[in-house]
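Encoded as structure tokens, the following chain is the form predicted on its own, with no partner shown.
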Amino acid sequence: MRELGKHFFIAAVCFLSACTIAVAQNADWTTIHNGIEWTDTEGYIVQAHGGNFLQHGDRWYLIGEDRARSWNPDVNLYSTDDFVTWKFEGKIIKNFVTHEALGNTRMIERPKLMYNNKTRKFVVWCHWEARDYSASEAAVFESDSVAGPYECVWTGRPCDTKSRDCNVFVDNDGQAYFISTTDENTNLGLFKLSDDYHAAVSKTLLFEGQRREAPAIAHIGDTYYMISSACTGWDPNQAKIATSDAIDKNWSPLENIGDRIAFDTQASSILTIKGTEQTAYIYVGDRWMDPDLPRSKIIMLPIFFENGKMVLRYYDSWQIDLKRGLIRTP
């Protein structure tokens, strides 16, 4: 009887172990670590600051500033399928090569990547600036392939408006927008783009006189959400959020989100991960000057909704099941 009980116990343990392994295999949890340096598959530090993500096919692409030399950054592109393993795809916009002014009288900040379903082109909008920030312009680059080569199709002030810190947003219907800090960092300008994403065709002023920058927009359900920061250079500040039922009007008053220094970040983008069970939303921010400009960190935090409001909390590490769109935190 004792021997039979022992065999039963061993069988039970084996059964439970098999179940545990099966659950682990079906879960496919990826752990996101914050506050560490990301490295690519060749062991180099990922240089993609002030950028954004684009999902195309089965892969995600990360575009951003290469700050290895601090100033006059090239624009790098990386790809991943798990947000942990990063493949360097190349310098898609390069000083002295892509445009004659780039690296001489102009530099790029906050490059943002979009895919145009109508033209089947990849389009980059960015802040196109002089060394003393007197230009206050934007630039547009385009390519048939996500990895380039990219060609410059336009530079200047959108709708004749001084433009600096910027982002892009493609709505559910494919309509694209460029949004930037305008008028000497006084207002936010929302610029509706042409069908080919080459030009700004109209402008709407938002949050006039409130000196907001680094705007990041998401359209969730019937509501638009915008996270932005105050204009304090490399120093972090209190991030604020506003909501609206229309992208160009009816924005609510700004409210605090996160802690008083946005967990030492500045908003870069809001990621939407559509899973088989749920849709997950992720805040992506730049942790500038940690410990210096070339080694500034990229921070990813899960977004939650509580009592109808978007909520951000900081985690050194957390997990996501990309296939199912599920998030779990410590």
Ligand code: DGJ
The other form holds:
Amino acid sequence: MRELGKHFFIAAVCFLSACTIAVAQNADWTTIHNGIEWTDTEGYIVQAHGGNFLQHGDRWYLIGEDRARSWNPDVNLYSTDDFVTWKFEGKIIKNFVTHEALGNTRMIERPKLMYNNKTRKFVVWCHWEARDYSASEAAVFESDSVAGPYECVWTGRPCDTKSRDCNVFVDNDGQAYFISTTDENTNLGLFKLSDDYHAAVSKTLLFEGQRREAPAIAHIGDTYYMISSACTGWDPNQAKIATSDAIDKNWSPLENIGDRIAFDTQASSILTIKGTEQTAYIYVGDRWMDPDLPRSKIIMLPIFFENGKMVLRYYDSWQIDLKRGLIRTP
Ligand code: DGJ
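Having looked at the form predicted on its own, could you now put up the form predicted together with this ligand?
Once more the chain from above appears, this time first in line as the rest of the complex follows.
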């Protein structure tokens, strides 16, 4: 009997090992680490803050502020296929080079990259600011290829509106929006963009008087989700979420999401990763001034939906199977 039990035990161990090997072979888990500086393939720290991600071809592109120069960021571009290995594609917008005012009377913050399927151009919208934040303008740059060269298309106030912290959102039908904190940080302005993404053609004010900034939007199923921050400068605060069935109206009241300081971040984007088994959503935030601006961190957290609500939790590290769209947390 003891002998039979031993054989059964050995057979069971072999079966479980075979299963583990099979699962390991099918799975392709990438581990995302938070709270550390990411390095590129040349060993330099990834400098791409306040930016966003664009999936194009078989790669993901990350655009963002190069804060190594602290107060006058150039705009960097990286590419990756696993969110861990970062290839530096170059400085796509450069102080003194791309525009004569840049580095002199103007600086760029929160650059956001889009691809326009109709014009087949890459378009960047960003905050275009003076040192004392009195300009409150935006700027648009465009290029035929993702890594540039980018040329300035326009600078100014969208729909004549003072505009600061910003983001973009491209809906499923290709309609693009610029969304920014307007009117001295009082409202959020949702600006519908022209077909070529060059101009803001109409404006809707959202969350009027509620002083929101760092907005990040996702369209999931029939619902629009917007995560935003209060206006506390570079300091983190309680992030809030709102939902709607239409991007320009019907937004629900703001509700808390995450911890009371958004896990020491401010939102920069919400990533949608379409896998073969499910779609994964990832919150991307900037951990500014950690401990100083050039050492700001990019934080990526899996988004969960529980009882119909979006939920964020903090993980120092977690895993994603990019092909299948699956998420695994400790
Ligand atoms: C205020 C925002 O809260 C910060 O995230 C950062 O974008 C600064 N503006 C930049 O001026």
